[in-house]
Amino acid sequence: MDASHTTPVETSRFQMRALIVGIICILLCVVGAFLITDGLRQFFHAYLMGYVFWTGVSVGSLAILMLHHLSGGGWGLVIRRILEAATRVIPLMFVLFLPVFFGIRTLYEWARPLETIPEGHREVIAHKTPYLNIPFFMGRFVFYFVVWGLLMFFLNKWSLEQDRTAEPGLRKTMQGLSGPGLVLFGLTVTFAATDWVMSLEPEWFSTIFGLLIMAGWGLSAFAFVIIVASRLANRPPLAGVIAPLHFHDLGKLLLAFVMIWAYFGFSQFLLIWYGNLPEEIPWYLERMRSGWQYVGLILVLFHFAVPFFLLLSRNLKRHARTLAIIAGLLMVMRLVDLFWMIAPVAEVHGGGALGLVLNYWMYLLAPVGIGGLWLSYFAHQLRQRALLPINDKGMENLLEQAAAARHHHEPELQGIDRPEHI
């Protein structure tokens, strides 16, 4: 691999720091699980929240990668290696599911013996037992990761071969896999969302819930990629290649995902409100009282309204640092959204402000802990290959775009310091 195309040396230092932070946060959560009241229950729910979030970044990156292979465009070329590195974290997420497996009876009411389930829920759960049972649940989990793993493996394998051989037919090969791959992505994410999150309350259901999680995973992945691209953009080899017009495209796509998430979220609420069915409305009623309504209001404001109006600005989308700040806000809001979905199931009560800290601190540390492990492995994978697909035919157009931007005296990267000032 040409040294001029590798990641900056700072990546290796970040890799070690992320690993240390991840291990410390996970250990603190494990200690807390055994020291505080009802700590084990809180630990498993907090861990599930972090697990779903970071799995979403990896699998969402896989979907965006396939979308790029189908549609082409310079926006996808400049982030392709970032996307590919994120997809190669999928095997780690397979391993990190282990705590969820050990906590399955704590997390999921349907996984407990039928006679221990409250009588009001027993009939509903018994009716769903052919689908909601531990062996089938684990079988589906393995199936999801087999599908995601195979798509990841072949897309990364052919991309590496393209770097080595410059074989033009590999581009069509990756494109040919990406069409069916997106269909498989939609199906597997829908069922994974049902299994991992919706079945926390097995008496509740929503036919649009899988689409809502799918949009959230795509949004998380896009936000993450924008943050990484903005950090690498004025360092070789991306310096002089990635231009404001590419961040403009990424900003437009980020806006599209914000709107899609809001559309699915509002559609789910509207349909359940209009239907007013007793098996559906308790899910929202629980999240519209006892303080959870304020979390919902935060989501409306900062997951949709504020990013939506900010991302309407053309200049802002071309300003790499500001766009990265908005992307960071959206990643935080993705965690808040999952917190709003998952934490009420844990049935934490009372305690005032101190009680909130004691009861919910693991919902902060668990995602940071899993994220530290995820980011460390991601940084390792990012260092394994060139940061640009050097033998892709689209690179010629990409370099021409960057040269044209410089010729018209357009700043290469607005809002990011030059390398000598970093």
Partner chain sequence: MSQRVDEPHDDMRMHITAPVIEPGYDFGTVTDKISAIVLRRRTPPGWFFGFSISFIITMILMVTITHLVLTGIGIWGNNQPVGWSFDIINFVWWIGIGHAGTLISAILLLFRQTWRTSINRFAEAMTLFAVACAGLFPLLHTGRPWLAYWLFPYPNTMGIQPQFRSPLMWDVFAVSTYGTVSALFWFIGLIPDFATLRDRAKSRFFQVVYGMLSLGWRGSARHWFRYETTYLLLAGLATPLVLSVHTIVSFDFAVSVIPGWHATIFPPYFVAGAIYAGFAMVLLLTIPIRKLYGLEDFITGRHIRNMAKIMLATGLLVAYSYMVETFTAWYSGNAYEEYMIFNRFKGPYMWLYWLLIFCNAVAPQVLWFRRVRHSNVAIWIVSIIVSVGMWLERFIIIPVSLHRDFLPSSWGMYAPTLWDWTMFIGTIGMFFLLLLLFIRFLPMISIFEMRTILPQAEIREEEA
Second form
Amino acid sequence: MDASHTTPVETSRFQMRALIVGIICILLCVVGAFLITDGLRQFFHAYLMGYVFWTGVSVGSLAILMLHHLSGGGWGLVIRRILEAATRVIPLMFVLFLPVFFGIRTLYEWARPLETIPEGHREVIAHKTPYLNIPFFMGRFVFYFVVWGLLMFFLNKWSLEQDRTAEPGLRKTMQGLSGPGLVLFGLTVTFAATDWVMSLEPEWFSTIFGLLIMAGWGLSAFAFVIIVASRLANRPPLAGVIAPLHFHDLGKLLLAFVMIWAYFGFSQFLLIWYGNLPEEIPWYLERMRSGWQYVGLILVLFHFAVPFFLLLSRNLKRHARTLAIIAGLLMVMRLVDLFWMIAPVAEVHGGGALGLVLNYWMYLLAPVGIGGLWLSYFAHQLRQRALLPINDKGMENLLEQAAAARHHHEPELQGIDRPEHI
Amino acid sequence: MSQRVDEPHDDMRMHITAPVIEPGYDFGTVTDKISAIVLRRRTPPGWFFGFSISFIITMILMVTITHLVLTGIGIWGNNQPVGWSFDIINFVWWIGIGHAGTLISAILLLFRQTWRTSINRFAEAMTLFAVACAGLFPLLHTGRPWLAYWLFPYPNTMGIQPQFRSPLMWDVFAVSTYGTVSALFWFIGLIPDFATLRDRAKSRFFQVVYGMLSLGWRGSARHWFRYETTYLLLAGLATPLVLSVHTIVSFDFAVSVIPGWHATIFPPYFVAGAIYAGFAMVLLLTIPIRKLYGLEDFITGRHIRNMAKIMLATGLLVAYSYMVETFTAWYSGNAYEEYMIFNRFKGPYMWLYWLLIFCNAVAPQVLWFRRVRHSNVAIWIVSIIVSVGMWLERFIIIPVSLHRDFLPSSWGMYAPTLWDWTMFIGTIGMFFLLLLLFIRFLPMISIFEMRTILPQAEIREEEA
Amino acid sequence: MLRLKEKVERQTAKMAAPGRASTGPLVLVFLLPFAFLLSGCRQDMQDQPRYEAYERSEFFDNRMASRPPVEGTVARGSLRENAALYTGKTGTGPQAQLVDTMPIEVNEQIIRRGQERFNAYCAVCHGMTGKGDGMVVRRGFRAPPPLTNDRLMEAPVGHFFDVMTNGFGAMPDYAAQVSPEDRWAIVAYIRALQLSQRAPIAELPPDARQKLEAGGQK
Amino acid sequence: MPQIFHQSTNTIAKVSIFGAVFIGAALLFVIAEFNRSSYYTQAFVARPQPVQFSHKHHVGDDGIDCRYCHTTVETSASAGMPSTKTCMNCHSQIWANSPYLEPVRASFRDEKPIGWVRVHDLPDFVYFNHSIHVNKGVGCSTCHGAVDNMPLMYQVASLQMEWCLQCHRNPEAVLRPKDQIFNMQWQAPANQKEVGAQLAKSYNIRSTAVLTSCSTCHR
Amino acid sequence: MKRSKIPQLYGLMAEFEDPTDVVTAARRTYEEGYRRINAYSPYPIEELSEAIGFHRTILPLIVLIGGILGGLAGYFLQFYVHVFDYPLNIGGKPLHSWPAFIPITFECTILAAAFSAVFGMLALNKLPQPYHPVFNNPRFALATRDRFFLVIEARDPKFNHEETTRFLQSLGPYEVIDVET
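Hand over the structure of the form predicted in complex with its partner chain; the form predicted on its own is what we had up.
Whole complex next, starting from this chain.
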């Protein structure tokens, strides 16, 4: 492996720190779960939220990777190794599902014995038992990870092979897998979304929900990749290769995902609001009162309106650091969105301002905890390979451009402090 | 336009195996070849043949409309409980077909896909004519089309206003905005080409006509700069617009509580279906026309293959929606939802449903195979199947959902009448009539954009 | 709208006229696509194929769309068995006697109703005070006797009702214009009118009397 | 290619595009005004009648009450057109030989109704009822104007829906006490706002939401 | 074409056959200090407008403002109609049903923005302008085919007929001709 193409040394330090922060947060949550009233309930919901979020970054990256293999483009080449490293965290997420399994009866009404379910829900849940039961649920969970794992495995394997052998046919091979791979992605994520999030309220259903989660996962993956890319952009090997143009493209795609998420979200809301059916509307009613409406408002403003208007600007998109800030905001908003979907189910109330802190602090720590583990493993994976797929045919073009851009009056990468010695 | 010179590469081109324009052309020959279709070349007999047939079919449409207006919409087959049928099926079908045009023009422009250049003009024209055909149906379904202006808010003598909370009003705004913006987009794209035609035309009459249409375009660098900005801005506006239009069409159904209509996936599902049908129609038309006019050098195999891929992708989305709808109908535990699916699978219209599944979800899967994608005939056949399938989809959604609603005592059946068919077929005639007129009198390929993708168009770097 | 339609038709007819037979049919063919525009010239929601009250009908001999019920039709519950109420006489036939007691309960409301009806239907001839000096009389109609003359003061209530119902002398009947109940109300009011003008001063309530006396002194 | 167009076309082209906006706006304005004009609504246009019946004479000069002829105005949807017999109530003696009244006498003789020309013609999809208006405090002259000043009858209102709604949205402005309904001279008092509101309450006039609901007038 | 005025010089026009040549020539002309210059090409060349010192337009701002105004107008139209002008209870939906107002607001935004883009472009470009002095050159018809033109207007303070002609000749054009108004 050409040393000049690997990750900067700082990543190993980051890897350690993330691991420590992650473990501390998780431990705090576990302690809290057993100490405070209703702590277990809060713990499992908070954990599920963090789990769905970080799985989303991994699986979303997988989808973006396949999208890149299908359509090509310089924007994909420069972030390909970041995407690949993110997908390689999928095995970790498989293991981290364990707490959800332990909390299955706390989280999911349908997992409890039928007799204990209140009269009003029992009939509908009984109807769904062929699908919503613990063995099938776990079976599906394993299936999703097998599919994602296989896709991850082959795409990463061939990519590494490309680095080694520069075999031009590998490109076609990866492209060939990506088509059916995206189909599988769509199907698995739809059912994963149904299983993990939608079935939290087993009476409720929405056909767009799978797409909504897909858009959310894609968005969080994109935002994550942009942040990483902007952090790496001023150091070799990415420095001098990744250009404002690429951030411009990534920014456009980020904008597209923001709009798609808003579009799906608004479609679901409008149709359920307008239809006003007793089996659908409670989901929104629950989330539009007792304080949750403000969370919803935050989503409208900061998950859509603010990033939308900011990303309209060409200059902001080309400015790597600003773009990374917007991406960071969107990462946070992804968590808020999942919080808005998952936390109202937990129904922990009371206690005034102190209660607010006591009842919701784990929703902050759990994602950070899982995130610490995730990021640490990600950083480890990122260091394993060259940061650029140097033997891809597109790379020549990319390097040529970079050279031309330096030569010509293409503006320097803005917002990046380029160290003097480069 | 697409070839930004400050971005000397073209990202998407890295994967190009086939060119978007065959070699051997320069500015002059590209200009002459395309403008000759309008100005010089004798109109091929095939054109006259097609024109005559579509004129006759258009006349059938006119007779139908006359009869319809004189008698009332009772001449159609829809009646309680199937209040909406061919009129809305065809509306949705045509609007969907119209989607590919703007998609090719706007979205592919934003993503710097140069291969769009030779087909965008044609696809935009298709959009306009499809929207015109689509607009006829709801207009006539109102029963009194001459009072259609009542749909817009204006200080009227009735002292009332339109009902903006109704999705049908949203439709009025969406479709009229879509028609207007598409027309603007189309016309703006045509201005430099009108100037080309003005300067090539021999007769005074055509010089004046094209001269007026060109607004005095003279290719000034300042003008080009603003023009390019406008074109990009319009593309940026048209992209969400085109998605919103079919979204709003889907709202017509989805905001109601009819099982089979009320599904939250309807907006993206309809949009995907629209693009699917639209690309099928573009393929259906371009494959023969490039042959007829010898435009294989400009509309190359690569165009056909790319469009086939997009068709496959959107087709998969549509199939996904069928699957999710079916799964959710069971998962919901709602008796009406479950019955809706049962009725599709095994009800009186089941043959149409399974035919739809074949046309939209099964048949296009052949496009996974490289060999199929390289056969224009095969792609053409798939396009026909998809066009039929997308029409059937609307049939399944509309009358099949309506004919059995909540109350078994009000169940009924629907059968189209002769007038339903003449109306539908008539609009197909009108569509082709307009398209043939367009081909004859306007450049069907954007000449100035073709110039930009020639290798000569690149500005060589100054020798430093 | 219709005028436009005629115009277009005339124009079309002109074009198709034999004098210009060579171009006529061709022009028609090109006009054909626009023929459907003519179908818009209709207003059938405003004037629907049904009759409104008093509309002209071409179907019936007297051209009236409003049909009176067949002679002798009795609406349900309106058999008018109470002869006193509906004829002002006891029983039927030539032996019938005019009634002298009101067949309806008289109260202030009835009298006020009678006043209102009297002013609308009777005062045109009889005048507001019943003197027989109404506007129509002043225009030349034969003057009726004052309602306060001795004969009418003595007449039984049935007499007034009978006159209104069947007419008397030059006076036509008002059976079609005033309902029986209203006719009785008018009778009650006539009685009040008579009383108001022929009442002995002693019978006046003290306050009215005081007022009158104060007026008299002036 | 030398110049195709004359220099003046520059101005003409710009003015025509710019002007199109104003021409369009002006056209819309003209159409809107035309639709409200008496030419279109036929308001203030007296209709020729088979007999030159003058409301001015009968109502204004003679003081005949509306109900003398329009007997059903308080009880049914239609105000009622008088039968020829009602005319003959007086004209059996007054103007009994006037040639003007020959059609009336002929009608009475032959038992053929006089073909009066309808002045207030609402569209058939409107279900207007006189009695509810008269009994809920809407006077004759509110809609029909100063009939006592009309030698030949004409409508003073446009009879367009916005005209109907203007009262249905705000009935307080026109309500009168019961005894003033048939008074042609009635003028709204200075405190009509309060009086109207009180009257609306005493007449049990329903809310604007009900009064402007579609099915109140269209059934 | 008859013209009553005595023909005056509009400027000098140089014809080029190659896009790179015209861009180079335009840069040189700008560097030379000429400002009243314009270049004509059969397709958009970004370098060309940059070369004559033109690389900024307020169009995006016009479109943004147009869009925002259109959206606001669309929303307030619906709000006004349903809350004030014609409040009507339909299906128990609130009068101010904001979710139901979004689609039309969106369409109005797009429509107004598109109109501002098109008419803004035409206005800034001073189009339609069917008559223009440059058309006086018969060879200018090729500007919409395959030739590139560079014009220095006579109004330019630096303009001197002989000197400017010589300068343009030095840029290696196909030919340089006088253009009358």
